[in-house]
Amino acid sequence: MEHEYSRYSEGLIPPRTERIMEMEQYARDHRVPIMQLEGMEALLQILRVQRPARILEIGTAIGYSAIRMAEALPGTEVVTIEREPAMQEKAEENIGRSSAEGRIRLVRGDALELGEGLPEGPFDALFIDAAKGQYRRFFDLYEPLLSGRGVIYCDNMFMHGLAAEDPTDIPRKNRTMIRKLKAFTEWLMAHPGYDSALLPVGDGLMISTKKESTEEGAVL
């Protein structure tokens, strides 16, 4: 039944442009991790409701999600960070072919080592989709750049089902990463400054919104 629901929902996904589908095919052919379609469409719809003026993305890859977000949100600026040179070049190429080219800025470098090269805030949305074992460090480093109405989105929280597996059933090479990802999930769900929800779409999408504060500045 779950498979039937998934197939049904996939059939309702709006058609993409030929250029976007070419990027999806490239990702499949070259094993580049991009956001799953159901998760991507859910994220875009939530962003349409939020209407952020500026989005900061950690993990550009080939530029797929940055382009999808910018094209779905006319007027929104997307700043995206990528550390791998090969991905940087492919992302630049794809961004250059996008109708939103002028609203997407690629920052070349390791998001954990930019130092004074950190993008200038504030941003209304932070999208984390990079090294899964480093999500807590990405949060700590980039959360301060959010505006008062900022929302944090984290993809791959299920990590293709591994997050729900017994630790002994997880391949040894993935255990540390999964342990860190699960610890981050639990930490964020209990964060005193954020309300978070883990949506079972795509590979698991976490959405965290800032809690309202009292006039004295204490979190409600």
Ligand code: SAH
Contents of the next structure:
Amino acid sequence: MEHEYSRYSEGLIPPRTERIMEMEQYARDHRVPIMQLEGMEALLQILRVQRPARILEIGTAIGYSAIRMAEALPGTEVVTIEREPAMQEKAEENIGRSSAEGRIRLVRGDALELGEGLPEGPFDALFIDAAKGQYRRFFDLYEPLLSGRGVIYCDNMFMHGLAAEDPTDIPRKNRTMIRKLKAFTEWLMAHPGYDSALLPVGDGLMISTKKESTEEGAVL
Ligand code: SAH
Ligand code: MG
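Switch from the form predicted alone to the form predicted together with the ligand and give that structure.
First the chain shown before, then all remaining chains and molecules of the complex.
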């Protein structure tokens, strides 16, 4: 979603450290779908307000968002899951060079098939940014690991704008995935246990808070 105001607000974002900008360049060069800058900055800012002690990320890729979250939140632990061996290697390398190295743990494997290797909760934030057709399965499996004041963040809810298009205009190969992503979005928006809002930043960022948590008044 490229808008005039997007270009404007992206131009206002200060430069990142050299290592971070190297990762951004690497992602562009190798077509790694890391979070768009504007969406990343918005997520970091919301996380600074939430102040989670532990974050679970599904979908590490080269470690960009995991490193940015850990560097933005001193003291926060980030556990991140990645299934592709080539990505795991690159992520380990990048994590090893990060100032937040000791607070980021990479779990190697398919998030839907970890079995006994499932990370131990509780987590205050769950960030879902992996296979777009599987969001409901990630939610069902990992939502129980959330703490009482847990917040769920989901990236790519617009799927590069495809989610808002007429289904017949969507390339055939993407249709099933988009249908599943939209069904998940509608399901989550209507979930009785969660309040959700879909923020039109980056590629669409959904933020869902447990309803109990607002009763405790402990989210912020
Ligand atoms: N969060 C990253 C980008 C992740 S891209 C960032 O913004 O920097 C999505 C990643 O999810 C890909 O690397 C892909 O290999 C991984 N992935 C997809 N399905 C997965 C699954 N079931 N388990 C673990 N990783 C998965
Ligand atoms: Mg993403």
